[in-house]
Amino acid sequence: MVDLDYKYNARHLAEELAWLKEVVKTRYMLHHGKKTSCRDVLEIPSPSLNGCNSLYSEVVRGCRLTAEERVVLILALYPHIAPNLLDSFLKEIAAEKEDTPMLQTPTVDTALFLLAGDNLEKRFYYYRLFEPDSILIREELITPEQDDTTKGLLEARLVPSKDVLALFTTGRLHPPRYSHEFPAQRITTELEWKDLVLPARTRAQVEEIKIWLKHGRTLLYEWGLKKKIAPGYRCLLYGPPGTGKTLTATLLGKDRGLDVYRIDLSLVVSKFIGETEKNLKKIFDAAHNRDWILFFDEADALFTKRTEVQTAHDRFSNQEVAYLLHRVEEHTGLVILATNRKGNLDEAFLRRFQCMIEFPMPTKEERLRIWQKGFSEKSVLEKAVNLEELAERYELTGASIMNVVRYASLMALNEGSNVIRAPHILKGIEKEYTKEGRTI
């Protein structure tokens, strides 16, 4: 078990930084032909990192870093958790009048130099560090950064991945911000299954999505199934408005302490051509590697059927859920679809679901069970309400009989007492109607 104390960590990477230190005095001083105990850095031992376990040593340990790799690494990571680490040095060598690599914001050029000197052939080999399928980059530890004022790959800046700066400082990954870049809002509650009244074929059928939250790592690597099958696991929830479909994707994620995040449509889906991919491009990207719940709520207005191409508009609009269709099956994590209305989804959608899940509106029975639920320990309610009557002659769902319970129970604190009184109780459901155009 990995312990996500800070200090772990912070012992670590001063014992890292320490000798990113020492590799940095050595080769300066090979460099300018002075006198050293070693013939390369590299003769320098890396800290065992041994003592406690901490985030720092799992990633490294995890990802099996050479001597070479934890030199880049650190090299990333020291002007953002010690920017005055090489101070004393740098003033040294600028008493000294002799030239040295960029260290302050360090590039790849100064990797190389650290790693190989002059020596040509060493740092061609050394190049491999940083090409996209390195453990460095693929696992997106760092990043040589490029913008226009870089002429090349010597002269990108590196930086480590903001999640890997979170983890190595903080212990914990910080949640991204909603906005037009990452259009995705995290859904919590503070409700639990008890809470949640559903029909035991749904009930039944939902603990099928908790299994694998808790198994699916172990089928898919322990088992060796994830050469066999696709990863991820995706499920349709489907029913009428209130039924309870965002509330159980948010106990799941609950269930597992796993974040949940309900995608924002109205973001997502542009009329302009190719930028609906663009916002789909930057959720997807953002939850890669990450063990979030990605709830796709009113699905239908995204994963629409496709049609038959007749205009450049339906070309575009099937590329889109063409697209779609791609990134959800390659996610490693949950997605949920909820939809009202199930027959409106792209049925290559339907197939690839490993769950579809009805949400029905709930009988009188279940109906009874919320309203019995719904009340506050601390209110009452008068004489005249009678709940198994209100079940029997109201067909509402679970959110519309929530709606009521809020409105009677504002009425009461209104009136400055905690009865709940049968008219403002009729009153609240004849409001639920109104909404669907319905008359009690």
Ligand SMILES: Nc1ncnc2c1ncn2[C@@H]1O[C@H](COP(=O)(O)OP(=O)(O)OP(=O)(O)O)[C@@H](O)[C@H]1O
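The term rigid core refers to the most C-alpha atoms you can superpose between the two forms while keeping them within 1.5 Å. Positions refer to the first chain, counted from 1. These numbers come from a predicted model, not from an experiment. First, how it differs from the form predicted together with this ligand.
Comparing the forms between these two forms on their rigid core, the Cα displacement of E430 stays under 2 Å.
Relative to the superposed core, E415 shifts its CA atom by less than 2 Å between these two forms.
Core-superposed comparison between these two forms: CA of C38 displaced by 2 Å or more.
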Given for the second form:
Amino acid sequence: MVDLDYKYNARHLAEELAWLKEVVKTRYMLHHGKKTSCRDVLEIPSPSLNGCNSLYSEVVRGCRLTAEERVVLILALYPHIAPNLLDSFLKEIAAEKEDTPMLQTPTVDTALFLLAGDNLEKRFYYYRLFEPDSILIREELITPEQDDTTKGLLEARLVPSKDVLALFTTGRLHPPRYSHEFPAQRITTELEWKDLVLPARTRAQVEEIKIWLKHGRTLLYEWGLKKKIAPGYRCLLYGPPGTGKTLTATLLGKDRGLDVYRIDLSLVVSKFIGETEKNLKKIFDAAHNRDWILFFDEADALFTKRTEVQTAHDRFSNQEVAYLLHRVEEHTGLVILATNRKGNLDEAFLRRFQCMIEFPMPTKEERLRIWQKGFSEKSVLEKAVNLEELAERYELTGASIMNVVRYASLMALNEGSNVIRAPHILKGIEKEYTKEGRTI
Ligand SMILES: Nc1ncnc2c1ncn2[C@@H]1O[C@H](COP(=O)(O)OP(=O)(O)OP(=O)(O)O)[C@@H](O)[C@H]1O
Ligand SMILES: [Mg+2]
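Alt. form predicted together with this ligand, vs. the form predicted on its own above:
Everything in the complex follows now, all chains and molecules, and the chain you saw is the first one.
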């Protein structure tokens, strides 16, 4: 959390830009039959991007970009980060009355010219860099933008994606996609704290996490407690399904502008056996220094008491559990684990938590507040709907109540009305009860 590596972007981008300038000049010389020490622009070595760990270098390494791909990427980037880079060169060639390659607003053609000159065979070869399965396009690093679709791909402008540009300037990372190698998914919410109804005790504990997110850094680095206490903050959220655990995690991220990544441990355990350690490492490495909140869902899948290692789910070796414990412990950010079954968790593991927060079934007062906040302002309840009575009578979680709200609202819309009707609400409740094997 201390030195965000985006600070190093400037250094690495400067090296990359200087390289692009050399590539441009060399191509120009080659094109005009002028003397140069290279026979091809790719003989100019690309910067090693060593010395520090910038987000730019991470993308280059993470995507395993080749020199050709790097030329295209930096060509697309330069008008946005160093628009004057080629000014003196352009002046020089203008004075010589040579035709200027389209350098100010780079297109696919510009890139092909830089890489292949007018060697047709090579130009065709490099077309692949702009096809949908090329890494640059697939990872949405750049997009060839065609203003006029009647014109071909050659004239498409090279535009860096907003994410990539933001990443290299402000340091916000292009979020990795969920995959077998990266079994974590960014989660967000449109909701606000005011939408979340929690008992006072739970809310007070959630406040403590907020305080840590706000002041943890000062405590560790300015007040110097880094030497004396573990750097991160680990919380366990436990309680029945649908009581607001995931919502709380996303709201914490939203509050502080941090990305929240959810790792479903039951999936990690069942699908990635053997690969788990490697995949977990990827997640922690990616989260390292990037201020991500890591949210491990279904935590019991991994942390069952070690004495009970018998069922299929527990094919996890102690070594893997130990690895995860170790990474969780040394992670400098916030790690949240959620479970429906706290009883299953290893006690040695529980001791490592700074807080354990219970998310109980809502009381009838809480249920009433969830009902009251739930419906859209555009809808109205018919007279026969009595929310107090619904709250009193039906023991539902926040998630179930919201399912009923959705069902009854959709039924109203389907009737071409904005009036929420009691029978639909009851039907919705019945559906929720049935899911849990209960009867109304
Ligand atoms: N306490 C609550 N107050 C208001 N809304 C709630 C509450 N709990 C759940 N909800 C609603 O239900 C949705 C789902 O809840 P959420 O995913 O946070 O539950 P969860 O505790 O993570 O469940 P699970 O254990 O099944 O993962 C929320 O996005 C919200 O709309
Ligand atoms: Mg959840």
